[in-house]
Amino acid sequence: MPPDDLLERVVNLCKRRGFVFPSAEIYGGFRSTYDYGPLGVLALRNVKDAWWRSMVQLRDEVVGIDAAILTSPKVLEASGHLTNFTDPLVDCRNCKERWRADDVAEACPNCGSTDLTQPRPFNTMFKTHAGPVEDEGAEVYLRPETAQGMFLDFASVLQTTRKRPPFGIAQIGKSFRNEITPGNFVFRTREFEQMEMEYFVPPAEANTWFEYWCAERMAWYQSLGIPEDRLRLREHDKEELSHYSARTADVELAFPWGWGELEGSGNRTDYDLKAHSAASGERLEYFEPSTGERYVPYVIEPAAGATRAMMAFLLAAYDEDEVGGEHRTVLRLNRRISPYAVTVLPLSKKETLTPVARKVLALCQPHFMCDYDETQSIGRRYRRQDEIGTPYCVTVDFATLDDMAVTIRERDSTDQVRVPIDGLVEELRARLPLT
């Protein structure tokens, strides 16, 4: 299908279904913001479970944490932020429309005059006050990005958890930036979710580390699904590299307007560290003991958006086929992503089955994410169900009462197989593999 029409038609499933909202909607919308729903938290969490689970839980020499929000402007001052966080504004002297400079050809968007004005900084981080008096001492920022409370952090976690360096800290959470032109659905928004680590390395390995985490984080998005031919991963020239990085590259999917940036790995040498070091007069720096060095590490950087990530996700699952002679609308995620895992479905609402299927759904919970759905004809549910991209259905019919089997039906292929209840969990489970 045309590119225009798949963001159209992903953009209204997650309407309809409920995996994206648009914020404040009943008083006319909050501009860039969006509220996800009982779907889209489901498959949010999962793709922030999937990268917690290859970054973190897979691996012994990465650990976690969880930093505030509420930042210092010293910690902003000293890390570059509060002269470098910049973007390009221009303005149309016709419409009046404010755009960033990188986002605008040679005509803006809205009214196709060329009149812009000069390119100038614009600061992208929100600034709020802390306390009851809003005066300059007062002043404090939403965080920009999740980084800085992993340098911040590093020499506690470096004495608590006693690792050595090539080692990692991760976290995932909330960022704010002040986005001139937000838009693309949930591409560019100016509250979103960041999933990043930062990896410190002996500074003579960073170029091999660097290296290494591009690929890795290349082949994470196959493993779940995004296709090869749909991936890319293009490395900064020098000109668009930030102030603290000595290479950048991105890895960029094939969006419906064209390549994007899906996630970020940078070598950012020791600048922040260092940074952080002089302006606090505190030593960020590792001792080896075997040696008797002492080096403040490189570090190389895997930083991905959670929700740009769902969205491409999403937009790579989304297919339209037709099954016995019927068209339908089909999400074919990956299964780690996918909200529900399995969906229990009565034949009918008669009271004989719902006893029965309601067993069956208790038995399922503890073990995967269910929906349970007994409305409309079975047929019509098979579709709800492929829509959402749940893998299995579990189908309790009249023969169920006889012989103490279910149907399991697969959503991709619609094939079906007939298991015993006391067997179901085992069977779902191998269908359904953590990795």
Ligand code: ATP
The other form holds:
Amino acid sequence: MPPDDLLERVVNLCKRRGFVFPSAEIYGGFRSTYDYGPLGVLALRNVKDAWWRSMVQLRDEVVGIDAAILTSPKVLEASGHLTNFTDPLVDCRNCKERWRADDVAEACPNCGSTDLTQPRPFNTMFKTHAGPVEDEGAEVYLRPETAQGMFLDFASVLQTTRKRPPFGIAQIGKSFRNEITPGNFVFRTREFEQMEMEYFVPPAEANTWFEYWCAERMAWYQSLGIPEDRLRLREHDKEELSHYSARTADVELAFPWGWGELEGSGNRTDYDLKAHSAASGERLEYFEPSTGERYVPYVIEPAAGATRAMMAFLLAAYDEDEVGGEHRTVLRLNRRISPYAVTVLPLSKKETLTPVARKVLALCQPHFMCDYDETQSIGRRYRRQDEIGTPYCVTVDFATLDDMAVTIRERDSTDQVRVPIDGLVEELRARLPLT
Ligand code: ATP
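Since we've got the form predicted alone here, give me the form predicted in complex with this ligand too.
So here's everything in the complex, that chain up top.
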């Protein structure tokens, strides 16, 4: 059973060990923004790489793009975001705090007052200006989702790749939403990273592909270590659907505060391509040369948050147990996600061991993300690596000087095996993912 204060423990660990820091902390922090530290940047990159691997690398019908963040109002007008990308906002007349209506049951969470305004729509897009003149003509938006890039580049991708439906365009990148109430650590922030894929299909096949992607995405989280009983798929009822969606289902995780969305898969129909086609005057459709058929594909979209997923993996991996009568904290992270794959540890800081340990490190570095630690007792160093989820420690001891062998210690079982330095990389390779 996870501890009652799991969130607090994970947040503390993230700060203490350098996964996530409050941004601009020397100025007292800045409005729920966060920085990813030396370990967080590795874990987050691993989450994104694991997604890219499953969505792009292992498929021949999905390609990637990296589109601009600064977005023309024309795009967001056509997509409907200027009018519809809103959250319901309520004001507390007593303490003047503002809340997203779904977060307020009956009373204001800050002061308990029930003297609240009626909800009104609040557009959550960030607006700024491009160029030196700050008039209306210079207005630009920070994209609120990466998806629009895929619709804008649809025709160029079709033309340059000669793909035919069903095919997908994937993208990982930052999105920005002026959330009324950010919170729960990096679960909801105003600047975050998304991993989205738009899958273009013949309209008649949309339902089948929608169900296919819902199942695929559930399986992805499980394959990376989130237990099945902490995940569920929840389909939206009609009132909950976004303005562009015919069907949406969320992969939800049992977060410490209850079920919460990890990602959503939607059937966006031909809404976006038609809207951009009408507004731009460009034909956004697929022409099948073999039949002469022309149609606007439907779009199935699995849309995930990278930062939110990283938090989910950390929460699911957090554990405490006892090893040899000693208490330890261990992140049982999947090997694809843990910041370091291997840490090289000389048994002591003695001069005779350091050159060999450094040689072992240099052998491993081209293949795996490695850490090197030579301070404190070996037991303490194992604990430190367990706490950040490193799956394998490689220890160089005095016997190494004679037999040119090292000890591999596995994180979860703490089992140890001795292997010759010559075969070390192969041995680790057999245990660790290559990409
Ligand atoms: P919510 O209902 O939580 O506001 P949403 O349904 O608006 O989310 P989508 O537009 O479907 O979210 O975005 C896809 C994914 O992007 C979400 O499932 C989530 O993982 C991530 N995401 C969305 N908003 C945020 C945010 N403010 N901070 C971090 N991640 C976010």
